[in-house]
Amino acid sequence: MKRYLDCNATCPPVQAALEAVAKAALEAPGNPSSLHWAGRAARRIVDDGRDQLAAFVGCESGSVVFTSGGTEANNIAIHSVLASLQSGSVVCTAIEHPAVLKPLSQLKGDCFEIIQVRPNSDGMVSAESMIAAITDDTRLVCMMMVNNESGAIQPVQEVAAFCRARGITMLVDAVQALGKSSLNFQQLDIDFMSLSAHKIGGPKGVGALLVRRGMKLHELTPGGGQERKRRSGTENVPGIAGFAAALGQIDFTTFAPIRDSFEQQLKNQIPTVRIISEQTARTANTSLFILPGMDGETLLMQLDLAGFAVASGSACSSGKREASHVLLAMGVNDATARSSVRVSFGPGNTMDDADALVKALVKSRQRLRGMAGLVTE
């Protein structure tokens, strides 16, 4: 049998997202750029998404600038920001996803100076010291709203309220928050905010970045001018379809019964466990656990041969043998954050698959130390 618990990496597609997609592609065949009736037809589908998806998270309709992903989306931020500047510093949380963190990089040097704020034991970085590490040279802060591994929910609101004070520009990186935290792009009242669809049941390659009135993008890749001359390619019409119907589609907090139930489980099973971020707000779908001795990317490799899809680390970074950056900023040693498992929960995740889990795990564990000639609990 097999059961997917990877819903951080990509949820799956919620049944309103897929008959939108299929609709927009049958019934508005053209170009959203196109005058004729084929054309309007598939503009009609781009505006009413944008209108949705500006109510859904409290933005003026305009604010919104559709991409292909969060990705996308924090860059064309971050280069936005510092493509006309000539140096300064940029104050970023060290467990930023890394469609923040590589950008970013490829920036530093003699002109940008990046400050990155390492997050405390639990996975949380807080308020206090993200704005002890601002000052007059500040040209970007970037934080993101919920951690994509821990599910650690950063404060994200004091840091922009300090920001908006001092005319400071932000980038808050929503993606693992869209469906799971309360969002409002308005009252947070910051510069950017990235957003991606399939993480909450929408389509893949489809997200948007939410902009503050009079904020002026670069664009990545000039062409045609779509987007209101702010991210030139043709919209992708089923896909913006396919976002707006998947939005509050998924309640994320039924699935913290299911998540708290693994968790106890395998502390009574594996004592050694040690759960990240237990002790902060987090996300109800995620656990990002540590089994001490063991090899995080093994040890996914025996579950997956016993049917479950989970993850070790970011789905972004797979095919590394690197270690959990977020996990490293904590404080975790290279060793034991190579011991880490993400889980995730969602739509079709029953207390069934929590326990098959975990029972999955403690047969799994048993059999690597066995071949390793270690004594079994």
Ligand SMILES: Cc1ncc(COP(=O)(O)O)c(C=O)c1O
Given for the second form:
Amino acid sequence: MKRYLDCNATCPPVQAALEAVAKAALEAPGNPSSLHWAGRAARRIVDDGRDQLAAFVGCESGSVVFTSGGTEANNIAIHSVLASLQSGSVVCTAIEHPAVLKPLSQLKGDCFEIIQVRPNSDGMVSAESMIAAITDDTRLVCMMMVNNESGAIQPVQEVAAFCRARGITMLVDAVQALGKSSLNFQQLDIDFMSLSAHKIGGPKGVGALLVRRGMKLHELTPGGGQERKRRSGTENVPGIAGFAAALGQIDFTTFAPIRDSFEQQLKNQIPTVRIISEQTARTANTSLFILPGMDGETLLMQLDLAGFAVASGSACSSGKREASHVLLAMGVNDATARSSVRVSFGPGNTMDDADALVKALVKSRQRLRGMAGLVTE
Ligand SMILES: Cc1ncc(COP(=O)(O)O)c(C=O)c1O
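Next up, the form predicted in complex with the named molecule, please; the one we just looked at was the form predicted on its own.
To see the whole picture, the full complex is given below, headed by that same chain.
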């Protein structure tokens, strides 16, 4: 039996999104920039999708720039602020997604300094430590709303208020917050927010950058001037339709009982397990844990053979053999960080999945310990 428990990597598309994608592709085949009926039909889908997303996340429709996903949204925001910067500093959390950390380090050159603020041992970067790192030279602050590995919710609102009062540009990567924690662009009063459709049951390859009115964007791929000259390239019409249709379809907070039961059983069966971010506010569908002495990748492969899809460390960097930068930043040592497994529940998951996964984990662990010549508990 196949069980999918990796919804933070990507959430399987919801029916409403699939239907909207098919309908848009079939019924609005035109290019939204074309003036004929087919183009106008496609334009309507893009405009409606923009209005729906804006209403859902609390911003003006004009703030929405559709992109190919969260990665591109982060890159556009970062390039827009830093491409012409000659000096100053950028303050970000040390647990940002690579879609923030990589463009920052690529653009850095000798021009500006990047200050990475570490989380506490629970995976939360305090507002005080972010604020303490901000100086008169700070040109950009990047703070994710929810960490993709641990699910830890970050105190973005307080940092946003501080930045606003000083006119410092702020980017919030909210890719893992959409559908999982409360989110309102206008209330946060920030400059940029990145979103992605496939984390909420929408199609892959579509997302959005929300932009404060008046902020100038630097186009990464100059061309036909779509999205009001902010992001060129023919709009992904079916993708946008699917993104809009997916909004609000999944309430990830409803997975708390399954996640909690999973963790309780795991603790009962393997008392040495360490649940990450257990003592801080975190999203209800996510469980990141360390099984001391085990290799997370090997466990993942064992579980895969048994039909379970889970992640070890960051799903976005699976395939790489590097320890999770998030766990390292939390002060976990390299060997221990490699013993981590992430389970992220979503639609279709039941208590039975939680029970079966605990059993499979215990069995895989026993087998691996047996192979290593260790006595089982
Ligand atoms: C926090 C965070 N930011 C950005 C991304 C990248 O989003 P996308 O896959 O839409 O490019 C991800 C994907 O895992 C993520 O978790």
